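Take a look at this single chain, the form predicted on its own, given in structure tokens.
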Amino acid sequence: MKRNGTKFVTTDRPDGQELREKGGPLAGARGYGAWIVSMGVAVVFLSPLLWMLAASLREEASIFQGGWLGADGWTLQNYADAWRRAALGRALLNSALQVLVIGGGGLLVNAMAAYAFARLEFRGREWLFAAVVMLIVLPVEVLAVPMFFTVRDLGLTGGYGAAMAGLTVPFLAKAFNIYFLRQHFLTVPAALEEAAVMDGAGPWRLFWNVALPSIKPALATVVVLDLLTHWGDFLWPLMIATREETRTVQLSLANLFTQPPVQWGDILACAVLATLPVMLFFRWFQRYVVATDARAGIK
């Protein structure tokens, strides 16, 4: 359809064809240079994790040499050497439930600290929630020493059960997950809990029913920041968990460095299992993760 020499274009079409063609030629070669540069990007990301997977499937002799991708010298065989040597399987296991108590307890634990910050009135509320922001720019390694010895002198850091007390509790309670869950209950709408009240729901019954499902995005990307923090955790498993049994996959990582033979093929292969959990596990949850940043972006 024309008008006055404009032409309108339609959007009716699902594959966006009249859009395609409004541009013509320029539209579409512009369209194809994003989409070689968005390629290159991404090969040069992924470049170390396609060779540590590359890698991991070669023998040894053959890692560092210039013809690594030949067609001889692959085996499964450092996987095996890792599960192994690493203990691999016990220290998966440790990791998961280190970042299902921390993932879980503390989704609980901020959600309802955060949730009291933004709906109950009690006094002293901004001064504490401003002590809370505040404590978001202290590291871990800043506050590992007062930890340790607090945790030490609770006992938690003994027997297989008091050294996963150790590995979690302390992170139950996290000053970001507080304020990122306090910024998105201030935008459930407040007629909603109102319509709640009058129908005879209480605080917890508001909480419950009415605020966590209408922030679940963010809730799930509390989770998934949760899991990538502590999966990788180093300096707190090193100091809390010190014996074999209680071991995290990091730490089974890292023993292979110092434990005779070195073979780089059982240490790739290792990093190669330790990092698969965490890929699945983002891929799963990477809608809710994009639903937050959708909403913070339209706010």
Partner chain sequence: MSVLCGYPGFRVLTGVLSVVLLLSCGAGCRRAPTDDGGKKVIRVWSHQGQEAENRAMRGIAKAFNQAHAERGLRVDLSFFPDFQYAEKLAIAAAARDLPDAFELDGPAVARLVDAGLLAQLDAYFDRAERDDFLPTIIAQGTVDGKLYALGAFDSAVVLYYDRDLLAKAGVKPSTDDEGWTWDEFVQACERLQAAGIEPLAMHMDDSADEWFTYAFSPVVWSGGGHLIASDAPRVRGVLASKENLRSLRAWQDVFTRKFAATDPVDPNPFGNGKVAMDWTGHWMARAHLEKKGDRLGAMRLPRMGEKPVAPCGSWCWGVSTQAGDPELAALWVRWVTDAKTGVEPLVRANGAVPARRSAFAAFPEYSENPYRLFREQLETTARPRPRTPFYATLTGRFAAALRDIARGADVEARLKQAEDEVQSVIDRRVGGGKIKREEKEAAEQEGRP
Contents of the next structure:
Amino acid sequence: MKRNGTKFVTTDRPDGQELREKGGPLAGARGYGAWIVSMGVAVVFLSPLLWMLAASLREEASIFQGGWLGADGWTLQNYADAWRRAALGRALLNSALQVLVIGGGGLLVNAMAAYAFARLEFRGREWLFAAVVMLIVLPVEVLAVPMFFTVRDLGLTGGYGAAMAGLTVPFLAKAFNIYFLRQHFLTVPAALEEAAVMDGAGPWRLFWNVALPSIKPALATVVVLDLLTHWGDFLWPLMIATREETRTVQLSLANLFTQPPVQWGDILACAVLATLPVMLFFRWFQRYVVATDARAGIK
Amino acid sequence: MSVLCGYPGFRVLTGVLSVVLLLSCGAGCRRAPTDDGGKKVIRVWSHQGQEAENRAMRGIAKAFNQAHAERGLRVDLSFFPDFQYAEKLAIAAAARDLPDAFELDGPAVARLVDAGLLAQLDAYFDRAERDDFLPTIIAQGTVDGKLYALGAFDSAVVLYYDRDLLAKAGVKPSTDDEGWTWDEFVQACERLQAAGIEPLAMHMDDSADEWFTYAFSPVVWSGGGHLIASDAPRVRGVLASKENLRSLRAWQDVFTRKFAATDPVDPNPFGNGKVAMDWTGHWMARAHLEKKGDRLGAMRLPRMGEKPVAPCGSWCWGVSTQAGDPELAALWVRWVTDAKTGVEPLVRANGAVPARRSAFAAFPEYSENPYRLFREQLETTARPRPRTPFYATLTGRFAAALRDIARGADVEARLKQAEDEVQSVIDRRVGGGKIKREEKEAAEQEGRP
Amino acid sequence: MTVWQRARGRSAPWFLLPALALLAVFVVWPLLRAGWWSFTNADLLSPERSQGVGLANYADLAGDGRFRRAFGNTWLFALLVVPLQTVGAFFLALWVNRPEPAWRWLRAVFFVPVVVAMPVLAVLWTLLYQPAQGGEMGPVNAALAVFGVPPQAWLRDPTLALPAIAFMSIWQGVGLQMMVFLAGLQGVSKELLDAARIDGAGAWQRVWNVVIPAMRNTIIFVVTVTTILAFRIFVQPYLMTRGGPGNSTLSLIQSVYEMTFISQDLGRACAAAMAFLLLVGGLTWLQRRLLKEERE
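Could the form predicted in complex with its partner chain be shown next, to go alongside the form predicted on its own?
Now the complete complex, all chains and molecules, led by this one.
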């Protein structure tokens, strides 16, 4: 994977962090002591999630009793019940479709705009870009209500197809993603493109065959961020998904959570099932997650 | 066009657009009233209650589908949680995606009628059928003399009491059907307190504001007051009227004199034997009877003035004006409010008061108190909450005022504040609009300023 | 700018059109419409039939106790979360800043809650915070009981509910800020640190005198982003407490949502949304100014 000289810090980056090694600020905390303390802290930090997993596998009566690892009361029944009561099959499918459309479609739309801002010269480029940058800090939640009316006027509410479009289309274009990808397109050496121009490549081929492949890590970052954000969407689906068949997984969970009688085992099983897909995906994409350049958003 | 098509970007753009169109086409295709292999589908929303009630509702839908299979008719039932039902309905109404028929809370009827979203039901229920419903159910669903909604059950609030505890303090429950006057009620509380017994539970812990308006409006009404003027959307001079100040000051005394707790911890102190009387609804009848048996008594809520007034109102059914086929939607409303196919299974599941007189035969418990009283007061003294498009604002502000008054706020100042808050919303909504103009003209004709 | 870039500029509109059209329709247009409605008595069910009311909506907001409460709650939440989460993330970053591959897992640990969706965590923590009832209690109370702390009714106590939600939110978000700090730490000059060490500066002095000044921009960035995120709080109280008990956790977003769909007063809701935007915009502007001053 080409890095093209951009500064990526990935979660498992092996190089460069020498603060501690060569007398970093907390150089004293090393060795087995640090290891044991870290393990302890990690277990405490993750205990809510570990507890969620353990409790989801227990019978209702024993959830609050017998600590984490009581000998009996283990069951998979919660998962079966949650799957049925929350109609999770449909909900997971809806959520997957939602994040795939936003992640994939958004990537294309934003990358195209970012490429134009980075690589093509046209009149008004600077102020147009400045206008896009200004949109970055708008909190989407506050705009949800007027956005809802726009989406309604476009007919993107109601039936299944319309609601799925209403869930996704408004979030395809993102000012931050355009900004972020532009910064990365800027780092692609012009020489690469000039060679392609010699071969008679048009702007589309330059974009598709040269520029895009050069910033794959940045593209992956954008996809991961979109995925994390929209998998957890709540307010927007709450407004758009007015029918049972359009519920996303978070809505199904919230629904199960508020439906009497409260069955904690089912709720926790549903929570685990709502978390697993994104965990697995993240584990797979983890090496691309960029923290450094997220800062670029404000500077 | 061919020039444009040569541009690579154009291909992408058309690609994006066609995806969008493809997705939204699904909507158009689905809006048609028939799908599902030629079957006609009636889209129906119901609130999600206790599991037993939901099961009953599913059973009713299933029976409907079986009975109408020959006609190729099917209801598609969706549940939404109780607490967010009102907002879901508002969202769907705003999105112009209301189901064909839906359940709604009684006080919400006027608002939806005002917005032109509820269809008239008069044509679907003949005179005899309408007379079979409790008068409160008809009143709750009627706006400007036209019927828009009907329910399968109604509700009741009474003053439950523990005979043993009252006897211990030497308090005699009211012997006639009228219940206590407010003075008798206060005297009873005094005696109980003197005997070292906590007198009363008012359930002020209820986080739902609606409880306050629902359960304590009778205090205002029986004292001769109102929440909102009946002829115009106006609360100024109504909510903080002399009558209401007097009634609610007396009501406040219940808390300042510690007859009832303002912030109770125990949700059911009466059932647990800690207090002697319980100001609560029909939904506690079963539990209280099980706990107390013959010791349980029930009387009307104490009255401020001459006549007792009881609260009422519950979920009811309406047909959307956007329904593909209103007649089919009304068919469902008939089914779910029918004594046999709707009322019986629902009331068996949720324990509410049957909405139809012909349904009481199936519930022998209504020959005795507290159930007899539930029906009795719905037939005679119950009054629905105000039927105004501004109900949501009114109840929110009034309930907040009641909560503060119970905690010791100055009654007049607090009611005036609520009055101002509600009136400002009303004025803004109708400001310069039709209603206000008419009011002004009327005022000018009468020579008022 | 090379010749071909200028030459290909003609295709720029096609590259820009999809994104800019979508932004215009789904961000700019709603923003303008909300601004317009905020000066009218627009009604949720028929916003087309609205009339201008001037600044009445804004004036009413100022006198609306519920909105003021939501405003105060949101500020309080931000004041709890921003400093604690920033400081916490900073020290976590120092702690996990270990280059050996064997330590990689530690960074991942703190990032895990970031990956889990907020509604899931809201539901989970509602259960964790369960009060004691009939001999059973939620895990948080059970864990505290080990240290002799009596069980609390976390989410049902008006004074504890907001701090409890803030604690859970910090736990969820601290990993993300930690990653940003971790990245910033790589920019701290090793020469400076070494020089400080030779001068006999202890670990804390090095953090205070070298690391923090060098990371000033990162810190300001983290504070800015955390502030914006904190002001956007909605899901946690909406699911965990419904804004209660006694409005003690009502958030700004929830109050806008309720004005829209419960009071159905679209004009006032839009005024609240605009006020909110001005607030967040103002804070961002303020923090950017701080950042700029540093650069000069």
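For the two forms, the rigid core is made up of the largest set of C-alpha atoms that agree within 1.5 Å on superposition. Numbering follows the first chain given and starts at 1. Computed from a prediction, not measured in an experiment: that's the story for all the values here.
The rigid-core alignment places the CA of V37 2 Å or more apart between the two forms.
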